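The chain that follows stands alone, in the form predicted on its own, written as structure tokens.
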Amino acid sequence: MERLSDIGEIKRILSKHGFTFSKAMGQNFLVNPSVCPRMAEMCGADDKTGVLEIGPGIGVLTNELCKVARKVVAIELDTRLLPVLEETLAEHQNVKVINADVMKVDLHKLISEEFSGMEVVVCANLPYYITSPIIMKLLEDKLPINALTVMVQKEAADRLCAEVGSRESGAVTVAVNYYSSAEKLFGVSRGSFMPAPNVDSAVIRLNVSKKPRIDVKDEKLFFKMVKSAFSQRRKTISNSVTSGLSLSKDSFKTACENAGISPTARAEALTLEELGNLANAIYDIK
């Protein structure tokens, strides 16, 4: 359906199905006709690729993905949008809509069943209120996917694509860089949506690594340490990590010495490699 970027057409379809927007579900539908074709083009899909989409809304991006991918599977939580999607995606034979909560779906099973023999990428306009949890689930589940191309709030894009060791970095930056390499593709103004949100957005791409980008001896310990280190950003890592890991100051000082890191450093000043070295040094002591 080519007219899905026309506000009048969108309103007609939504009115026909008695649909009203839900603020709680973060529903803002794209109406800028140039954005979705660019996302579909840049997500890495082709006629041999399967695309997993999360939160298709009324299917604007889904339509574009169907044109370039071998198969598209869209996970939509809102049951009210199912008849809307049935209408807007009617012309495509290579799409399947699943009514489910992506946070509760067994994605390994879904990918195995729906995309057998295909390379797989994720492409989605993510709800702002649950952006980080969805991204972390997709990465932490270690799914057989090549890349995540997602639209997120601009501020979130800045944080996700920041360099580890910079002032903009945080715990989620470290996690994203552990599993992938992040790049910002292009910005999207708030006027590109209906209804218009109060913030601008950006499209980013996370190129998923075949294996983590650093070697750590205990992933659980590494991420617990990272979360503790960034939980109190103004404190030194000595104060934040020792309290978070119930570690004595002397033991932590020894770990820092072994890792070649100053215990008075702040988390945002440490590189991914330095954080990994510190976690490994703590592991050896514990």
Ligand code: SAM
Second form
Amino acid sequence: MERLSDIGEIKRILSKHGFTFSKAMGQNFLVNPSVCPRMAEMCGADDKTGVLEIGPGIGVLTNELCKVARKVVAIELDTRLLPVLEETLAEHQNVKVINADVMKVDLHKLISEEFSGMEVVVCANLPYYITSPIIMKLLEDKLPINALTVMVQKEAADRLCAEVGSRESGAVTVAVNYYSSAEKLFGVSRGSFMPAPNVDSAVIRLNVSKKPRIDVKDEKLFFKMVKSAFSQRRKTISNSVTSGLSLSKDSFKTACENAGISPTARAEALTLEELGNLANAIYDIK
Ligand code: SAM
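Give me the form predicted in complex with the ligand now, not the form predicted on its own.
The next block holds the full complex; its first chain is the one shown before.
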């Protein structure tokens, strides 16, 4: 639908369908006409690419994605939006809407069934209440996707795109950097949404690496250690990691010596490689 990015048209469609916004489902719809074409252009989609969208809303971004991609599959939780999407996406033959909770979908199966023989990217304006869980699911499931281009709250963007080893970094920064390289594409003001949220947003792109960016001997142990280290970020790693992993202070000191890391360091001061080395040294003494 050509005029879909026009706020008057969006209001007309929503009122025609008697739609009311659900805060619980993170419904802040884009009403700034310049944002969706930019996201569609920068997400890496072309006529050989399948795009997975999460939360199409009334289909403003979906509409732009359909113009550049070979196929778009959009997963929407809110059943009330299905008749709206049927109307707004009527002119496109290359789109499929699936009514489901993205957290419960087998995405490996979906990608192999829907995007056979295509390169795959994710492009979405994510519901803010589950931004990190969705991003973590997409990365941890090791899906055959090249990149995730997503709109998130500005604070989340800062954390996701922070450098590991900087003050802004957190456990999610480490996870994102383990699986991908993150870049901030552009900021989006709160006034670009209806209803307007209390914070600004940003579009980021996570370029997914073919294999993790560091070698760890035991991924589960690595992430457990990272979570413990950042859960009490003001404490030294000696305090946070020993309690999180039920390790004695002496064993942890030996692991630190073997990895060349000070046990009195704080998690946010360690690089991705140092965190990997520390987890491997703990694995070796366990
Ligand atoms: N893409 C639209 C836009 O940019 O205007 C809507 C974005 S809005 C921030 C988030 C969308 O995600 C809503 O349509 C909401 O209903 C949907 N949603 C919320 N939780 C979801 C879930 N668990 N699985 C799939 N969709 C979800």
